[in-house]
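In the form predicted alone, a lone chain appears below as structure tokens.
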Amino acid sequence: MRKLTREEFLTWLAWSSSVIPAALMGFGSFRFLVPNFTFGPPTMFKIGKPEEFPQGRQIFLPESRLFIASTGAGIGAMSAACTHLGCTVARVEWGFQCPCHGSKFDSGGRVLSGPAPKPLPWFQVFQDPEGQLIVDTWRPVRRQTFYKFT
């Protein structure tokens, strides 16, 4: 094996911390480029067919926080998430309550007390081909907003 001599030892020093970091800035660079992907959960769920919402209930669904309410007017959903931390909201006689901070919000979930900062938002329901009641949790309604299916 051939000994290096000193002009080639330091051209490829030269060479390698001009390459070295050169590549992983480029590294670096490519990476900055590509986006980091986080999905969420979902925003609609199937939460059943009309008839599983009998008229005059308001029915808690844990999995998705949602309440549901069916009246003469129709079937609507309301979130059970709090506005002010996000804690699951509890059905009391006289509307919701926060358990983490008492915030208190009446049947349609207007803010009776504070901390919430705003009302408990209704959200979109729609129904797919095969009947199921699916709820959009991306498009949020006008509160008391309740859609009539046959």
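Numbering follows the first chain given and starts at 1. Everything numeric in this text was worked out from a predicted model, so none of it was measured. What changes on going to the form predicted in complex with its partner chain:
Between the rigid parts that turn between the two forms, the hinge residue, out of Gly56, Glu51, Asn36, Pro129, is Asn36.
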Given for the second form:
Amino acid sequence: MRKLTREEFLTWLAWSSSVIPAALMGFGSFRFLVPNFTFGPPTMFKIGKPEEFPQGRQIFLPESRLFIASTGAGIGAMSAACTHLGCTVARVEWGFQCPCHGSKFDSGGRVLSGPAPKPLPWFQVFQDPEGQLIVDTWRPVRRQTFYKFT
Amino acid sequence: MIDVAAVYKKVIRATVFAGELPARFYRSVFRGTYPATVRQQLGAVVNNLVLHVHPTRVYDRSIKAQTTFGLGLICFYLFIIEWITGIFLMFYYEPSTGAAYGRILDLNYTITFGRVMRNLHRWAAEAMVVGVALHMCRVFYTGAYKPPREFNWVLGVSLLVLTLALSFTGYLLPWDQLSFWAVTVGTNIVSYAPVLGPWLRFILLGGETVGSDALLRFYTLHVIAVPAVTALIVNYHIWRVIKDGGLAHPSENRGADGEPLGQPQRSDSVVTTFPRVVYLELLVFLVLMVGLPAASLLFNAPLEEEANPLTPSNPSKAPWYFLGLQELVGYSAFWGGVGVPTLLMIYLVVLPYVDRRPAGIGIWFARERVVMISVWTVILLGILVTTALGIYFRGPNWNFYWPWENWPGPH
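Show the form predicted in complex with its partner chain, please, the one above being the form predicted alone.
Starting with the chain above, the whole complex follows.
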């Protein structure tokens, strides 16, 4: 094996001591910008007690952008955010329509027409010990899932 | 039918094109080959946006470590590092009294590499204060402020003030007890200026006390107003170095008859800036790039509990570089707050216009300058002693304590 000259050794040393810290710092700087927490809006919403949702009614909650439907099968929560670009859909006679690009959904959230790629998601509803109903928008469930509460 | 030969030719041509692309790109950035001849090396400096602030050739003597210790260059690098780390910190920091301290805690405990980023910003800032002071002493002790460099010295004095302003305005931003009371004390020193003092403090704080407006003002000054002015003057300062004839050199000295002293010496030989000086500068950068992160991994920037305007910390100390003044304020509010700093600034600005004799230029501690060097050294020692007193020998109620003595109370 050929011996390394002093100049070659120092050149290698200089390059590696520039490139390695630069790479580490590049990685560190990038990782620094990836947030480990966010101050985004909550993903769980307290919506009220079961008796506030009389059977046969569908109530729109504008702050959490949810439709809460109460049927004989129980209470279900469906998103009001259009799956196209996130506008809030409006209730019409035959279901829901998005004001932004005209997507149409049936009363269960299935896409009837328009650019929306996916049906409106439904979310899990559960009850806390105080009897408050909570919708968890991080837990999507099958369409037309209703929960019975007392 | 497919013309196989034509397709083959096209593939070969595309391959050759792709192969040549990197070299083509390189040549579009750096025209010509690696500069090997002196003529090409001179051109490499003149025709390069970054390098052209250099002279094309420098005295061999000028790039010896002991001539300048690279202090100006180090300050420049530190300033760039402050910009970069400062921008990163701005991604998380929020200048409001309710949120600021929590954001610093987030940096320290939640954000990956947040603590290192804050430490880097802090230690580079402290290094810059020290570096600028040392650079100034180097320029003084080598007589490098004498004509024709008087105005560049004045620019340097303004950069010293701006460096202190940058550091001081950044001091408040963590919104902890340390920063809150340091700035309370620091701005109270300002208010001892006659006539304008209290008004200046009011403008600086946006009110009578250090509160949410003071935080917002210090933030705006710290992240854009002062850095922008400093960047402009740094550029001017560096540009003036060539315009004033490069680094100070002994050949500029004149005898009593106005004639050059002796024959040009062997050390008066010159080297081309590219590649020697460029590589030396990169080497200094390399040392900083390894040293600063290492220091930031080992040592944490100070952080106390959240600012509480109702409970002063005792003692309440200004940032360390103002503790000499705070020590003087302890004896006389006027002299510490106004008299001494004003006299110091007048001395610094007037110095190169008074001390003009072309003797001792480019020489450390030249014997011909014994009076000027003595005056400077006495002032410097005065600053160092009062600052050290303030840092190490002052405890609760600004009483004198030896550094190894315990302070009374719950400390």
